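In the block that follows, a single chain appears as structure tokens, in the form predicted alone.
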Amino acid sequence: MTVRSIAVVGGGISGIAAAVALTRHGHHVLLLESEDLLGGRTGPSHLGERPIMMGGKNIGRRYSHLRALLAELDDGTFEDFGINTSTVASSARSTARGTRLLPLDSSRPLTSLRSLLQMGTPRDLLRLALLARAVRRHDDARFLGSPTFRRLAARRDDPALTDYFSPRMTSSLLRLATVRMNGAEPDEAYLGTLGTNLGLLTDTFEQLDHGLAPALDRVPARLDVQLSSRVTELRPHATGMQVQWTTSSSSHTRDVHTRDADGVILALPAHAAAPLLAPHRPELGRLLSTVRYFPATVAVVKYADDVFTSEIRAVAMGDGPCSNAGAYGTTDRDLVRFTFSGRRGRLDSPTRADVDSLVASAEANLSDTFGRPLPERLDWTWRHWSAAYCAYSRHHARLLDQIATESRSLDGRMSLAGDYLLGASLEACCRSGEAAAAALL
């Protein structure tokens, strides 16, 4: 085997999966990440002295590739998180005892079934049950571009979910799934990509007992990692690619670095990969620029006592700026994560004061929902992503075919990975990275 020098651009789950796969086969890898930490939109951070994840952290039981990667990097154990979230009943009215909630809880199937029966019409539930069965039976149906959802989208001309399901279903269960995974309202989400959302709804979840941070911290021991390094240009040459990136120096100037590589993996969101490809592959850059992304803001708040209970650990907050409020873990019910996303939660460069005001409003709504005041707020932190969620596109499978066709012109010197290729879940990103490594080799 010839040892090759490969540059991986992007230190999220896709990039890490690609880099580890390459080093597993003995190749030299340079991993370039523009932020000062690995992990991408998993959002590693701290609340006081406690490490936390501001973004994705839940690991589905069907996340086989991600679990294998984490096992290679970390010896942590998993603790059950399940599916536990509640929506407000459409006919509910607030009283002194709070608001009637419809819980979805993987540990209480009969309770969940009663909730589902109130969330949609019989036709909705039949359609959803048939699609969910396909996702459970066919592993590829929970990823973008699967044959099951290609055929369905082709027959129906890939309608928005609001054109395929009733308002009751789209405003409750389906909105919960599309806003959570894609930041998209049901009228912005399409039947052809629904398999990725049903993969979320039909799985059960766990968390690593000490989070993802230890696994991320072990990556630099396996390969050359350069943080705070923003790639600005890729230059093809006869035998590979030259990569140019900049770093900040102590004098606040930008230092320019270059390195030749036998190949490059662009493990970036589509909107970030597009300008790097446009000078050499303009049509591929154009295609990537059409993939939609939506912003999100997340606040994690520490309270003096539990906010949630063992039976109610998260509440979908309707169509306000706060789309969801949930306990950080099954036993961390005094630690609450507020997510501001969906159409009314798309903030533009918010300040800490802006987010503080939004959290206060969400706390008031949560207090009304529970019919009791919330405990004292002790500490909090927040993070904003201008492009947090990949929301795919209408006829996304066709777009994937066009991207694949244009990618053949990369001549084996470059391959692509990211949330727009297989889906936005951590498992999809992991598989995308591994597939990019295999394609390059």
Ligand SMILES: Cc1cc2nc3c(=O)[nH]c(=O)nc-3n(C[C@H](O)[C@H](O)[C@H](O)COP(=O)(O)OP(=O)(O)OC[C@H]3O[C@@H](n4cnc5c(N)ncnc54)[C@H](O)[C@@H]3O)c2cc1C
The other form holds:
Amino acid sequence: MTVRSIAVVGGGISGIAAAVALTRHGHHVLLLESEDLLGGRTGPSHLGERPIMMGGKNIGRRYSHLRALLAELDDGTFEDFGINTSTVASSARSTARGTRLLPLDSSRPLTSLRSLLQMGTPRDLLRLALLARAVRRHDDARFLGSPTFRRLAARRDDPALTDYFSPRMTSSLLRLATVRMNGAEPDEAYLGTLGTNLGLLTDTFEQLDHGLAPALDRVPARLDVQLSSRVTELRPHATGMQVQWTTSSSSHTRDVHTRDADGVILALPAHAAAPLLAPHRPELGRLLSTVRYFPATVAVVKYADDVFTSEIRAVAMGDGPCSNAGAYGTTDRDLVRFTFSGRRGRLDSPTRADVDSLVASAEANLSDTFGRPLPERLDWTWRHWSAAYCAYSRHHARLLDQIATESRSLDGRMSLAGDYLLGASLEACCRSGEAAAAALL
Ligand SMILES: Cc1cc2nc3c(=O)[nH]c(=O)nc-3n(C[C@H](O)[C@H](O)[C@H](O)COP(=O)(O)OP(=O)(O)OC[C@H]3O[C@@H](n4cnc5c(N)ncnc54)[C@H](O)[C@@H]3O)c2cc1C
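Output the structure of the form predicted together with this ligand; the preceding block shows the form predicted alone.
Then the entire complex follows, led off by the chain already shown.
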């Protein structure tokens, strides 16, 4: 086997999965990441001394590729998280004792079934049950472009979820999944990509006890990692690619670096890959620029006492700016993660003061929902992503076919990974990275 030198652009899960897969085959890998740490939208951070994840952290039992990757890097232990979330019943009114909630909890199937029966019409439930069965039976149905959802989208002209299910179903169960996974409202999400959302709803989740940081810390021991290195240009040459990137120096000037590589993997969200591809492959750049992304802002707040109980650990908060408030972990019920996403939660460059006041109003809603005041706030941190969630596109499978056709012109010198190829979950990103590595080899 010939040892090749490959540059991987992007140090999120897609890029790390690609890079580690290449090192397994003995290739030299240079991983270029524009930020000063690895992890991308998993968002490793701290609240005081405590390591926390501001972005993707929940790992499904069916995340087999991601789990294998994490085990290879660091054998961290998992805390069960299950599915535990509650939505406000559509008929609910606030009373002195709080608001009636419909819990969905993977450890309480009967309670969840009762909630589900109130969330949609019999036709909704039948349609959903059939699709969920396909996702349970066929591993590929929970990823983008699967035959099951391709056929369905083609037959129905890929309607928005609001044109396929009743308002009761879209505003309760389906909104919970589309806002959480794609930052999209059900009228912005399509039947052809619902398999990815059902993959989330039919899985049960855990999180790493110490977050992803210990695994991420092990990556530089396996390959050459360059942080604070933004790739600005890719130039094809006779036998491979020249990669150009900039780093900030202490004098605040930008240093420009170049390196020749036998191949490049662009492990970036579509909007970041598009401008790098556009100069040489304009059509591919154009196709990638049509993939939609929505913003999110996340605040993690430490309270003097538990906010949630063991039975209610997260609440989907209607259509306010705060789409979801949840305990950070099963036992971390005094630590609450507020997510601002969905149509009314799309903030534009918020300041700390903006987020502070939004958290205060979400706290007031939570307090009304529970019918009791919240404990004292001790500390908090926040993070905003202007393009947090990949929301795919209508007839996304067709777009993927066009991307695949255009990618053939990359001549085996470049391949693509990222959340727009198989789905936005960490598992889908991990698989896309591994597939990009395999395609290049
Ligand atoms: C708030 C939030 C919560 C989520 N929760 C979950 C969850 O619980 N479970 C789950 O499965 N999924 C979750 N997700 C989704 C999941 O985290 C993401 O889809 C996934 O992390 C994306 O990984 P990626 O490597 O494809 O992209 P990214 O993580 O975005 O990585 C791309 C990297 O490329 C870098 N980069 C960009 N441009 C350049 C350039 N020109 N040169 C060099 N580097 C560049 C970026 O800095 C970034 O680090 C969540 C997402 C968000 C935002």
